[in-house]
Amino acid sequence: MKSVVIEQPGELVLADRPLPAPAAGEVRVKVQFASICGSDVHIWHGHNPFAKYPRVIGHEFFGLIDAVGEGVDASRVGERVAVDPVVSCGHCYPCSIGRPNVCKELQVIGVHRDGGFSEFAVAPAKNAFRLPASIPDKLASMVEPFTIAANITAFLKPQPNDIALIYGAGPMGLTAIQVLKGVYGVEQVLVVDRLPERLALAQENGADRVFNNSDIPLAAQLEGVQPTLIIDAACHPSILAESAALASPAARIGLLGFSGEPCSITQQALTSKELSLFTSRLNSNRFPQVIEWMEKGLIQPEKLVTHYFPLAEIERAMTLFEKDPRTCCKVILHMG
């Protein structure tokens, strides 16, 4: 089978690999579509501290179950499934309280174990979620990106009367906009970014007001408006301090970033307003929730997709995703 392998940082190859056999409790998926994420690019360039090499990347993927391991019902063969990349032990403290995404023995498909940029991939059977016919094949790999927004909003508990501010109009920010508007009915969603093309996408995805902070500081543009809910989907270390300064008293702030750089903020900046700070990594069993949202039409993943490429053009697809944020948002690979 053909698989996209990062042999070592900087070395991406489309390799011939043996067909994997599903182990006990696993299924093998004949992958149909897989979408590119920023973390795939980070693994390619050696910037993901958790990745082991060589690695078949890809953690956003969809396909058909074509084989099952011992203990898995054979009737599952042929199911259309989206695969949750979060593989957990099931018995540590985080797992015991419903937080498998920060399991002490966490393994992420496409990071710690081989992923879905391949003609076939294996995964635990419980991680393969059956999709309704109403979700088309070409958008089915988009379930995983929306679970990121599902996870952070579950912490933040948005309300219709919130004034929400989202930093960053890339894929994470756009999914957050759609979830805030379509699922939670938030009446005011503000978005800040430095690229006008991304701000236009934000408006297409439901943002009520957009701000370009490349020249004029956001504080000056808000003119005293104090957000009650803030999501940092731009993931720059400087954003936390600015968020605390701009936020309403009693506001909630959600962080999605993974930077190793320090950010400078005082206790006073947080405690004086009694701000609530939440962090979110991956997703904690959010696939059924997002599948339901897609089935009900509460979110529109097609609004994020700008490009499709065959698997053979993986390096061109990854380079476009990385280098052209003005015209490129979600890029989906077709395995056929």
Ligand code: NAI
Given for the second form:
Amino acid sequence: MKSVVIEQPGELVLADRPLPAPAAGEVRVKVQFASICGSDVHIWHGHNPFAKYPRVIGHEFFGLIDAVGEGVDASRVGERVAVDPVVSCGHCYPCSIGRPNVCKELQVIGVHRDGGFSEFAVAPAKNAFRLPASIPDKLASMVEPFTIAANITAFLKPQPNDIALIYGAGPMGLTAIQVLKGVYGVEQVLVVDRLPERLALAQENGADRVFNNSDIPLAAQLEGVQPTLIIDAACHPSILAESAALASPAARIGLLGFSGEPCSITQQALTSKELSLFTSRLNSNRFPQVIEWMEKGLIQPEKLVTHYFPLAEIERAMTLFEKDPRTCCKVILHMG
Ligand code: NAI
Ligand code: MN
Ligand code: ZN
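Could you present the same protein in the form predicted together with the named molecule, rather than the form predicted on its own shown above?
What follows is the whole complex; the chain from before opens it.
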């Protein structure tokens, strides 16, 4: 089978690999579509501290179950599935309280183990979620990115009367906009980015007001409006302090970033307004929820997708995705 392998940092190859057999409790998926994420690019360039090489990348993928391992119901063969990349032990403290995404032995498919930029991929059977016919094949890999927004909003508990502010109108910011508007009915969703093209996408995805902070700081443009819910989907370390300064008293702030650089902020900036800070990593069992949102039409994954490429053009697809955020948002690989 053909697989996208990062042999070592910087070295991407489309390799011929032996077809994997599903182990006990696993399924094998004949991958149909897979979407590119920033973390795939990071693994390629050696910027993901969790990645082990060589690695088949890809953690956002959809396909058909074509084989099952021991103990898995053979009737699952043929099922259309989206695969949750979070593989957890099931018995550590975070697992025991329903947070497998921060399992002590967390294995992320496409990061710690081989992923979905491949003609076939194996995964635990319980990670393969059956999709209703109403979710088309070519959008089904978009379940995973929406689970990130599902996870952070579960902490933030958005309310219709919130004034939400989202930093960054990349895929993460856009999925957050859609979930705040379409699922939670938040009346005011404000979005800030530096790229006008991304802000235009934010509007298409439901943002009520957009701000470009490339020349004028956001504070000067908000005219005293104090957001009550803030999501940092741009993830520069300076954003936490700015968010705290802009936030309404009693606001909630959600962080998604993985920067190793310190954020500089005083206790006073947080405590004087009694701000709540939440962090969110990947997703904790959110696939069923997002599948339901898509089925009900509460979210529109197609609004993020700008390009489709065949698997053979992986390097071109990843390069475009990385270098051209003005024209490019979600890029989906077609395996067939
Ligand atoms: P992206 O790079 O496509 O989007 C980021 C956007 O933020 C860009 O449009 C950029 O112009 C904008 N931006 C950058 N600095 C800004 C600033 N100071 N003010 C306003 N806008 C600014 O990335 P994507 O895929 O949307 O991911 C965003 C972040 O989320 C990344 O840092 C990524 O590591 C993180 N992430 C976290 C996950 C989690 O589970 N916690 C999962 C996936 C991504
Ligand atoms: Mn992703
Ligand atoms: Zn665990």
